[in-house]
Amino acid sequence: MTERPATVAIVTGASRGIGLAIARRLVDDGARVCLTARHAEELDAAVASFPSGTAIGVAGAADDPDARTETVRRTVSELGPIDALVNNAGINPVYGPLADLDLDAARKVFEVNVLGTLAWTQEVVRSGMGERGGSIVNLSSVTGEVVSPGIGWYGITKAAVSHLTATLAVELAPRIRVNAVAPAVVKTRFARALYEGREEEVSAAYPLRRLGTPEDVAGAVAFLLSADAAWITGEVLTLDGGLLRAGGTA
């Protein structure tokens, strides 16, 4: 009996937080993973923590076309044809009402969160996934579903990611499945301004009475990439401990 080759995946924004947890879960499930992120030193440290032969790292910004091309090239060369892509990279350097939003900053957030997601998808499709088939999971957010004061523009870009997911799912079917996860507040460095120093107060709005962890998101992503989700595409899976059902916002 021929052994099935390991799944090969790319995870963007994977040097820490949710992206790193996703990469770890995929490796634990038997995959080989390329982690990519902006900062080489932090990325190298993350890759070094994986078992030998299971992970590589390629440093570069998610919105850099050359970095995307090099990441895909090295992944195919060193790990094999790409079966899965997790578009996790995202930024949110602005806070406050939209009336005061710096438009240059807004363009940058859109470039990374929305166009970056599309561009990575285009890159892996061109690499052969379009012919071989595969699965893509995008990181959206509950802020794309409800108004979240102070982080409105981030939410708008994530709403775009959710709609992008649905559109790609239809366009890339039947060879490629495309889904998304939409977390509420997850305990990461990226989100700490939303809960640091008042975690108990913030958690009280969640029916499950706790914030999310990177591992909560990683488990959902692993499921959507797996054969167990073979008849699921175009879905946005909300991961929020019941927050939206209880009328809350992130």
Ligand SMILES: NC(=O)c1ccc[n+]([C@@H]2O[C@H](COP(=O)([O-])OP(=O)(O)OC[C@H]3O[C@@H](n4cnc5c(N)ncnc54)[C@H](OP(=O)(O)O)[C@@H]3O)[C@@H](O)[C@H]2O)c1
The other form holds:
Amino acid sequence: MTERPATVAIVTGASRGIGLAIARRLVDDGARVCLTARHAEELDAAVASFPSGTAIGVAGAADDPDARTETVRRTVSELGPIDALVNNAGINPVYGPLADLDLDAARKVFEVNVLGTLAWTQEVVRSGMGERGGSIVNLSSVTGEVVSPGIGWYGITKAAVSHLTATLAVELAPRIRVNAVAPAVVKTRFARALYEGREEEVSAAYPLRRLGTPEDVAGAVAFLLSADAAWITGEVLTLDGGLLRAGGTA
Ligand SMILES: NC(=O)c1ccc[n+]([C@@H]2O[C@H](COP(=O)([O-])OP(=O)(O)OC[C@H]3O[C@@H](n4cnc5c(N)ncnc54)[C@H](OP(=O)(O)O)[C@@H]3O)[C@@H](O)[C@H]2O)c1
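I've shown you the form predicted on its own. Could you give me the structure of the form predicted together with the named molecule?
Below, the chain from earlier opens the complete complex, with every other chain and molecule after it.
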């Protein structure tokens, strides 16, 4: 089966950082993209930076069912049937050992990172991707592969995202491919506390001697969504400058 290139994509959590870089790369490659994020002002500014007619924005939280339905409805009506979904929105508001973890906070992280990823997938599959076919990429993390002290619960939710990816890949084949990327530290607002003021020291653990950029992730996501990856499904592609191979943790 020859795959068509993605023409219409939804990227969640795309007003800045990795999501915005992914949206930009997909548009550069010829797609039209719907960007989501909670805060409308930053989202509108991001959308305005795209060439006219290539991007729309729908504000709303990734774990809000009404926002998901409205995003899919507007994407289909304004851009066309959805070929690609990037489940990029993810949160990590808690820090510390699991023994002290606030369970309400833990539920919220699971709700956004894991159930959000599943729910967006359900929504786009029902919108027509189930019949037309398509491709999905989820944002996992190296913290889902190795134990990361202090951000353990976040890592557990990302491990769940990786397993969700594999399970969905098997269930949604052969029409829909589902893969994930698992980055180490990428220089965004989200990860700032992990490197700010000590970037050289943190980078020293990476064989490639630098942290990731949003564009590093965008390139890998664009590849997994593309026809060049037509025989790849259920994979989690580690993007870490060699960190895990060198025995490091994020
Ligand atoms: N940066 C890293 O080192 C790193 C490493 C591995 C994996 N990741 C994963 O990569 C993804 C993107 O992270 P990032 O570093 O690009 O973060 P970022 O720079 O903080 O950007 C996050 C984006 O998501 C939106 N967002 C946050 N919470 C949301 C929610 N509940 N619903 C909808 N949108 C939401 C934000 O806008 P609003 O605030 O307006 O909602 C923003 O557009 C996340 O899944 C993260 O876990 C990041």
